[in-house]
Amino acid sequence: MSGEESSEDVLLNLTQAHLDIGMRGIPVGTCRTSSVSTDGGVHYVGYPIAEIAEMDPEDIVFLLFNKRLPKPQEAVDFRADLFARATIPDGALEVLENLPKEGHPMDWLSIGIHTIGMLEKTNDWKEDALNLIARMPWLMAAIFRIRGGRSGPVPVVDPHIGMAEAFVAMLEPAAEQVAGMVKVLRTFLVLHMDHGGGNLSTFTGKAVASGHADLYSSMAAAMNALSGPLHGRANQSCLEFVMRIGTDDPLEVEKFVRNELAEKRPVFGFGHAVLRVEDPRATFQFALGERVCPNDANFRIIRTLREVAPRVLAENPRISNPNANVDIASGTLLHHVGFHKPDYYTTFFGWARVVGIGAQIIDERTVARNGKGVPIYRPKYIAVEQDRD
């Protein structure tokens, strides 16, 4: 960047009004991984996410960490490198068999990947997130096996057949099931990977790598703060939500619509704090569902849904964005091919946020600041109502 001054550099003249706000729209960083913009959605290193949602996920994992797509040869020595990586250390299995299984997924996950960490790390920043990024199939497998009460090993599964093709494989699900349950979490994962610097688990990932703490660490706190409802368990409350519906008429789903802003409940799927079109990846999983499941319950559902609730939610002049996010059809692809129990829809997008927050860290650690990283983070708060009783 030359030494003028461009609108991105422009310092925020603070007030009163951005206290206590979440530091909402206040810049406080950089970021080369990906973009959301109000009229395009997601995109990973200047590519739009509909363009490369149904590329392989391994070749966006090179996207992110390279901020290129590979070159043919470039994505045979990158998988060989990442499916080398997939070793298991010694005693995780054992520490997941003895978890609490009334614990959510998600505290499983974030104990999961603690563990790993615990158990087997380099310190070396871009090597841990390889390494974390390539045992995640058989992490969430072990999760999803040892919570359905299947104890034991899991089954041992050559990772050159893909990331999600391996996770499903360990799984031993029906024959029939498993093209359905590939194809969708395939483009699931690429489609969650990454959104920007800002986001909460993102943020907190990266606040926490700040400190100096290792890689696993800094994750499992992405992990945790990735887990509320106003984050990514969304995708577990939207089917839910659907569910609750229970009928794709027009006139009973904008019944149930406008009873829940009645009783201040919130209407899942829609809206974004950026957006002010439907979310791109909601539109693709659209699509996708009309391929794989146009006929599905909870899909016509959502269909219904996404014509009535963007027109009852903009009669309210406050909602500035009333339409489809990326939550309402995920968890539904994710049931109709078999994935049940949204309990775990969560996880999945733990899972593909790994990628993208393992890539940011790496760059505010070791790019930023021309190699210097970016300094422990360190907000400032002001002293109000503290005067001694």
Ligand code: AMX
Contents of the next structure:
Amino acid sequence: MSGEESSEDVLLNLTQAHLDIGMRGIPVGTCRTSSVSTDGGVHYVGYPIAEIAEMDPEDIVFLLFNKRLPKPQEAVDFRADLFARATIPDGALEVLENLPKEGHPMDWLSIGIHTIGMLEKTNDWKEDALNLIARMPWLMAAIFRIRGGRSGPVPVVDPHIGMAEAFVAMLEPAAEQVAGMVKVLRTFLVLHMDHGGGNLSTFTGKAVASGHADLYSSMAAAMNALSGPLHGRANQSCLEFVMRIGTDDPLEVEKFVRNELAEKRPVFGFGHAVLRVEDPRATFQFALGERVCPNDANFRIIRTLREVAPRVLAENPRISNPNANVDIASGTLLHHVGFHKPDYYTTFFGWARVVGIGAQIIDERTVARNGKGVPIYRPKYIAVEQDRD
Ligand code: AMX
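May I ask for the structure of the form predicted together with this ligand now, the form predicted alone having been displayed?
What follows is the whole complex; the chain from before opens it.
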């Protein structure tokens, strides 16, 4: 904007080329839970993600809701409150048992959230958000079990063992798989809980909530947004992509990457809309993989990809960030510990995001404008004149 130009002038002078850009970079609100910088990645309430990645997921829920980490007694009390909410409304299991198995697990997650809301919403934003977070391990386990052919009640597990721990226990995997699954899932949840305000699913959830749809309906909408292949479903696509490569030989990997680009297909696990360095969440997961599964076949491939792909992608000046993003390693880690079906990976992402989106909806609905809440979203679309016949 020049010195003399008012914001109204700028608006009047907007052209179609300024507008059909998916609102990239246009400020539309405020976010109290997290921020994303081009060189530092995501920070939760000011904490760089790598600093808190191995904390208990429950403490990060507290952080995002209360904008500070809990003191020791507060952490105990918060867990007690959260886990007391882990009751499942009658009828929810029956609805899930009757869903078409052909549907994507993300569709099940969205319908599951909607169903729990229909059965038990309180219409208090915070109560509903905390209740849903507490019920997510059960909902996730129910989806995994029913789709996997195990109908009937989900085993009753003491929720106090922790969110990730309870979900894994409800799945009843082989005893030797439990520790690995819990370790990778706890970190996955923390890394994916929030990512600023403008990503599509968070924006969608807040937009729907701005019309005073309830928390569950808003969250189901957010999950539908997350399910797209350009958004949350990229973590599924990324492992499928890695499996297609099938070799960790650097020359072969480079040939594969170049061929994908020539065929106009994305090199999954690289690039970012905001970041201009490797995503710290990718850096963290690579370090975790070196500890957990250094010789895993997929891990060896992504280790080579991390060396090769940025160099090849950087040859194209249009690509703003040729470095690894969060999706490069999460599927490999989940696969290694026993979650073998990539089409379920976005549900883990959704589970984690329920926390950040829930916290952001509460902020917009009950904190913004001195508690009055942000008004209903109503952006302006500029009409484009069409020729009449
Ligand atoms: N492979 C191939 N082409 C890529 C690319 C990649 N990894 N990253 C960017 N490009 C292309 C874009 O498609 C775009 O092409 P166009 O000019 O023909 O439309 C051009 O480079 C410029 O893109 P950009 O400004 O650098 O990024 P963007 O904001 O448009 O897109 C992203 C960001 C993540 C969608 C893109 O980098 C991509 O498609 N990556 C591969 C898929 C992937 O890993 N997705 C996970 C995203 C993780 C996350 O953000 N959560």
